[in-house]
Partner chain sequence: MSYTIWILLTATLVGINCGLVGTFLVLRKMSMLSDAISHSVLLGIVGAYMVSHQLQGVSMLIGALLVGLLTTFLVQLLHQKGVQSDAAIGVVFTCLFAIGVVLISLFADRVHLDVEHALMGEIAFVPWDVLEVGGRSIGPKAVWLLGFVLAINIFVIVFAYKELKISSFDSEMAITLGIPVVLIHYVLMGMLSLTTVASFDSVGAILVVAMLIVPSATAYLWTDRLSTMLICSAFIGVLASVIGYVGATAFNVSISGAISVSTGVIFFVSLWIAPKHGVLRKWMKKSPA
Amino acid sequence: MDVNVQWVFTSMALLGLASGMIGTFALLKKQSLIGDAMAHAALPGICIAFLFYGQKSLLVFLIGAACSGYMATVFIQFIVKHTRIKEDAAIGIVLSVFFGLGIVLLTWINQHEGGNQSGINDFLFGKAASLTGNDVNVLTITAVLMVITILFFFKEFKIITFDRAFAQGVGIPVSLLNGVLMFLIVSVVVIGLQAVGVVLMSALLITPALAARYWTERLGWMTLLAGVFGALSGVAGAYVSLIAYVPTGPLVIIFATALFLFSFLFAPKRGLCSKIIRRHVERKKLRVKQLMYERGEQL
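Give just the one chain, in the form predicted on its own, as a structure.
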């Protein structure tokens, strides 16, 4: 296997690992929609960065996407704070406006000279094959730093996720750590845009965590499983994308969804099949007890 292809697989595995681990906390803190808003809001930032820079550069695009995503967050908070609109509705409004603006800019860029060679179209549905050596380095280093950050602050993230009041009581800087967690969510969405795409990146953030939730009640194991599911989805999606010449994003999400469905059906305690079997066994035991009781009364 070519060395560059190996690096693409490695970067996709690390992206999936980081997405799954960070997505665990986003899911438990009920911030799933934030990742979706950030991904869609990144598109106009990428387009504006291209218009200023004039050529493809992942680092410049990521800076533009991060700025655009941050602006979307500010607008969401402003709407929630100064109006009676709920957070989910505010996210929907901002997401739609930013994504619509991004599509307008993308169409305008493609209609002008050099626009088709910009590579921006790859950001819609993702294309791992378009990653260059520098892109892979940026993605790999950033993903590794995010995984290290999660491991380093795992205990603190765990406390602020389940008991914010207790965390404040023992002196944990809750606001600062919430900011760090939000920064990680935005960062993992931004670095995954070229590989997975703005349309589906949020699914890679949440789906592995949802699948992992079916297998364990312990946060540590859930975080680890979500990372493994994300890494498997990333590598499998990138592999099929490279040999079939189709966008990576939909394939990654198909594999992640397959893992979710398997977990939903066959997880030992929370899976649908195990629940059906457990109910059947309980009903059978209850029926046996009823028969024994009825026979006892007859005697």
Second form
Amino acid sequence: MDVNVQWVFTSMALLGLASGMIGTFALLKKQSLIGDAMAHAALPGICIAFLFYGQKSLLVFLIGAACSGYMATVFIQFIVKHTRIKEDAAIGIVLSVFFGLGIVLLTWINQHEGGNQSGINDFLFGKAASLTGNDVNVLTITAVLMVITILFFFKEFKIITFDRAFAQGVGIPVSLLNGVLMFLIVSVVVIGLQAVGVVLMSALLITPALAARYWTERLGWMTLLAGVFGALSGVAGAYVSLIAYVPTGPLVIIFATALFLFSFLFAPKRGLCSKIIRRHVERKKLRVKQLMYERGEQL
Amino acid sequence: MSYTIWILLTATLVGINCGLVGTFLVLRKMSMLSDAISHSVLLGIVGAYMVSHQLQGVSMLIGALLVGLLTTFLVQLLHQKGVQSDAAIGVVFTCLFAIGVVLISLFADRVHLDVEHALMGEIAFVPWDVLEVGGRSIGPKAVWLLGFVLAINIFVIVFAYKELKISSFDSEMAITLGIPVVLIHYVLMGMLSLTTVASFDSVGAILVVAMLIVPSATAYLWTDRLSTMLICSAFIGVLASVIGYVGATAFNVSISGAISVSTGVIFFVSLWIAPKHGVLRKWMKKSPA
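Can you switch from the form predicted on its own and show the form predicted in complex with its partner chain instead?
Full assembly next; the chain just shown is listed first.
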């Protein structure tokens, strides 16, 4: 196998793994669309980082994106807290305005800094094939660090996700941990942007986690499964992309959605089919009971 | 000169259309559905192209309308079957968008439509794509399309004003009054899809979201009356278009990006100074004077 191809496979698998695991928490905290907002809000940060640093560097971009992503969350929270505008509209406002700013900066860079060579345009739609060895190294290290962070803080994340008040009561630094979680979301978005692009990165956070939700009631298993689903879709998408000459990002998302649909329909307990079957069985039982009861009265 | 006027007219029409439809989205807490539909409409456009082999006019509108309604329907279906609503939106639109992108890349050599164009739009090219009747040009196609959609939007809003109003503010009361709430929901989604697809070509998917949500949310800070809010948000949309256009030409950057930034600036200013719901006013009220 070509080295380049190996790079793409490794990085897509790791990216899927990390984003699936992080997405689990985003999903359970009902913050799926925050991932979407982060992915869009990262763009101006990346552009500004590029303007300052002068060349493409995943690490510098990560810092820039983390700053603008953080600003975006601050804005969203400020709007929700101080006005009567609801959260969904606040997310929409911040997402679209930040992205607009990103586009403005992007066109500026393309005109003034020779940005076409910088490969910064790839961030909009993602091109896994454009990943270089250096990118893959950064991506691998970041993904591994993220997985370790999740494992390390797993218990704390679990408590703040399910029972915030309790967590505060026990003395867990809730806002700090929320910040860590938010930082993880931003980082996974940034390392994923280049591979799958702005729009589809949010899907990589949501869809595998949602699929995993159907198979288990335990957070540990769900996190693991979401990671596996993400990695599977990443590899499958990269594979088909190689043979069919279609962009990687959308294919990864289509695979992830297929996994979700399968789980949604056929998962053993929570799936639609098993629900329908269960209802059918219950109804039959009820009918039998009713029948026996009626006969019993007659006898 | 006329070039500038056509661009400004296009941007103005986008501003009015989005301002009107967006008002209802903000009131009904469905802002993120506009994000969803603005992306999934891409699939509708590609689908329409595959069926009719052209990229303009009615077939595109129908394609977008169908996919827009499909998006709404799927989101609601998933939500009914127990998927939390934010995740339902996220899964549906990203999947439809992904399918759209794959189809575009498969037919890329034949379709005059690339993803970059779809996301960012290029309003600067609008004046070159003119509609010709009997050999004479009667103005850009985009302007006609937007004008047509504006007529539909105004017609629906005037015709069903009371129903829209009641169902947006108090859906339970609307149900007891016998107003067809579900129908109105789908009509609104239809309007949203039409507006999105008409604006799509000039300002791109994400900037449609800016034009839909930001001016309406800004108007929501200024007024409590629905009619005032509609006019106000259309006006803010137009204002943002003009400021954005002037700024973009001054710095030679993306016009649509600049327009969405200027909606953001107007929002940010209003956030502080709006008379009733602004932050400054609230803080003044709180502090014991």
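Note that the structure is predicted; figures quoted are calculated from it, not measured. Residue numbers count along the first chain shown, from 1. What we label the rigid core is the largest C-alpha set whose atoms superpose within 1.5 Å from one form to the other.
Engineer: Given a superposition on the rigid core, I'd like a yes or no on whether Asn178 shifts its C-alpha by 2 Å or more between the two forms.
Structural biologist: Asn178 C-alpha, core-superposed: shift of less than 2 Å.
Engineer: When you overlay the rigid core, is the Cα of Val80 off by 2 Å or more between the two forms?
Structural biologist: Where the cores coincide, Val80 still shows a C-alpha shift between the two forms that is 2 Å or more.
Engineer: By the 2 angstroms cut-off, has the C-alpha of Tyr53 moved between the two forms once the rigid core is superposed?
Structural biologist: Superposed on the core, Tyr53 moves its C-alpha 2 Å or more between the two forms.
Engineer: Quick one: CA shift at Thr107 between the two forms, core fit, Å?
Structural biologist: It moves 5.7 Å at the C-alpha.
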